[in-house]
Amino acid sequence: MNKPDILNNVRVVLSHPSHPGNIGAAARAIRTMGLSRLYLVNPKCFPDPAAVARAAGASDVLDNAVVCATLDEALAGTSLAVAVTARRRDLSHEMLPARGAASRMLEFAAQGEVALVFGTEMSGLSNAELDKCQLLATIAANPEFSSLNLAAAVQILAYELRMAWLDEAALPAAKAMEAASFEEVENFYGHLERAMIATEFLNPASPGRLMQRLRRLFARARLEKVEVDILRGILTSVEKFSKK
């Protein structure tokens, strides 16, 4: 196992950051922990001198940052996306403390691309953004004052990733499977929704929270590529049968 390759497979995603200073501080935070890949989803101000100033020498991270229009674009090619949130949500995915989430991420990073996703400074990640991720990570802050600056939260998760990387003996053995990619899983969700509409199980005029519940159900399963192929094969068979 090549240690540097594992950390190189981790991308840190900041969704809709509003303050360029926080982008620079986040770049510095991940650079100090041996990470280097920064993705920005629709940043309000970037590039910006304030980001460079706060990066304090980690300008290479800013220079190579990938700016994306959507979270889907930022997660393309990943097999695991971990959302960092301070709030417990109804219908939530599995939630792990930062340390446990870091170890889980490195299991998947040994096989391919993974993402650590942070939301806006003011409101964090939306429910729609959480539905694009498979796991939630939380920081065990003081419950009476749990609000963390974005860059501080990035620093804590980056530290835990580095500690998990250094303590290789503590990492669970990588599973002998090929995880489904973000695109494959999203295509499956689209296929599932179409099949449910075709069989009249889902009323598109009144969908409720059905797709949200199903997304979170399958997120807990950590779908493998072959499993997605099987599920889509079943859906295709159902669609053919319903047409008859």
Given for the second form:
Number of protein chains: 2
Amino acid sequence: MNKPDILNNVRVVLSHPSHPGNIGAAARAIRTMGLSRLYLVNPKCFPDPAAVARAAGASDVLDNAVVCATLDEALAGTSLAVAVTARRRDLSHEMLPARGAASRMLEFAAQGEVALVFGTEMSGLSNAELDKCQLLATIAANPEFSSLNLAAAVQILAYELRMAWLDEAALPAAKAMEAASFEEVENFYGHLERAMIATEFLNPASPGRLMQRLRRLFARARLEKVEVDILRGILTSVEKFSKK
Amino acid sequence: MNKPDILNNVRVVLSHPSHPGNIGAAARAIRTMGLSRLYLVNPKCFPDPAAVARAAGASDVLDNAVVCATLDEALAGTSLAVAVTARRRDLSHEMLPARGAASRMLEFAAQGEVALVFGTEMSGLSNAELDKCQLLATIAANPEFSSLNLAAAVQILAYELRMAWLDEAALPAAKAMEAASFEEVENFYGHLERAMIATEFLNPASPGRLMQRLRRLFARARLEKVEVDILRGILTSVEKFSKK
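Next, give the form predicted together with a further copy of the same chain, keeping in mind that what was shown is the form predicted on its own.
In what comes next, the whole complex appears, and the chain from above leads the way.
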């Protein structure tokens, strides 16, 4: 894959952005770093003149922005979704600083679609949204004042992606195995949950945090397509018996 | 010199900023990265409510901003002034990418005052202003759209200064989840193999490379003790049914 195509495999996803000005500023930020694909999950005001004004010439990014109803829709077809978050959560996915996360993203982008996911201005990403991602990226901000503007956070991550991309040496050889897509992994989780209910390991009336823990485990492994097939084969063999 | 004092030796100088909103956004940007000293050379509108609004809580930076009539005044007492510029000029100073320039600045900041100088929104720094600086810093932006917002450029340089200062990213210590021991993981593999035989997914007479593939998957995840317990619980629930 040509180098330019690698950056074209990166989606920048803004979940529930409140201020159209931030959408425009984010569009400008990603364009300056050679990215172009903006996904907006349920934006409060879009399209909006304030977005166009702050985009300052990057209005093509706004024109081509994909508006989605859910985060699932925005992540469809991706093999890696990186959530940008200010703090470590309880029971969280692997967390890397922005620089390391950018390098990791490019490795995956060399093979397919990846997403960089930002939460809403006031409260960031919800736990349910974080569960859909496989890696956390954090900006090591001043602990006494860590409140980055949304577009400023987008700017830093887009900058790190560009720096990683420019540094050819940082790009390791593409992995030989094909990563599983978002949908394939989500379908596996669904299958796993049904199988655990069938074997009575999981009580759907009081599920606790079992699925969250298992998601975290498999997110760390970054499943390959072949592995998802094997795991689902195991689950099918389990269900066959549990239904007897 | 203590590490915190080093960042206190960095002045961020905005020369002739046109938009008060950008001054506020720049104040917020530097504050998030642990810097605090803003110098404004002949700002068009300052103080201004738009600056306070965009500073979003970093108004102490605005309150303490030093307004100067000339760049000379803003640079008085510094031992290094780094000019941020999009392009190489004729007969220019040494030019470094943002990351290298940030490292160089910190070396000087350990000994005395340094300045990071940004030009006006429309045209950047004049040649006369560049002449007052000793080093140029550039952000390797997209050549087809290199127009960074002023505060976004401030954010990137401040971020690089902070990264250089942190050396090794000060990530919150990884949560102390205890890794599973070699024996625990091996016992899990044994259990997994027995369960797959019980559900007839694995034929012990022709096992192929199934176990090898599964080992590879879980090795990548680096299992924790709690996770091994959960996985073995699932396997036990499976065996209970398969033996019926």
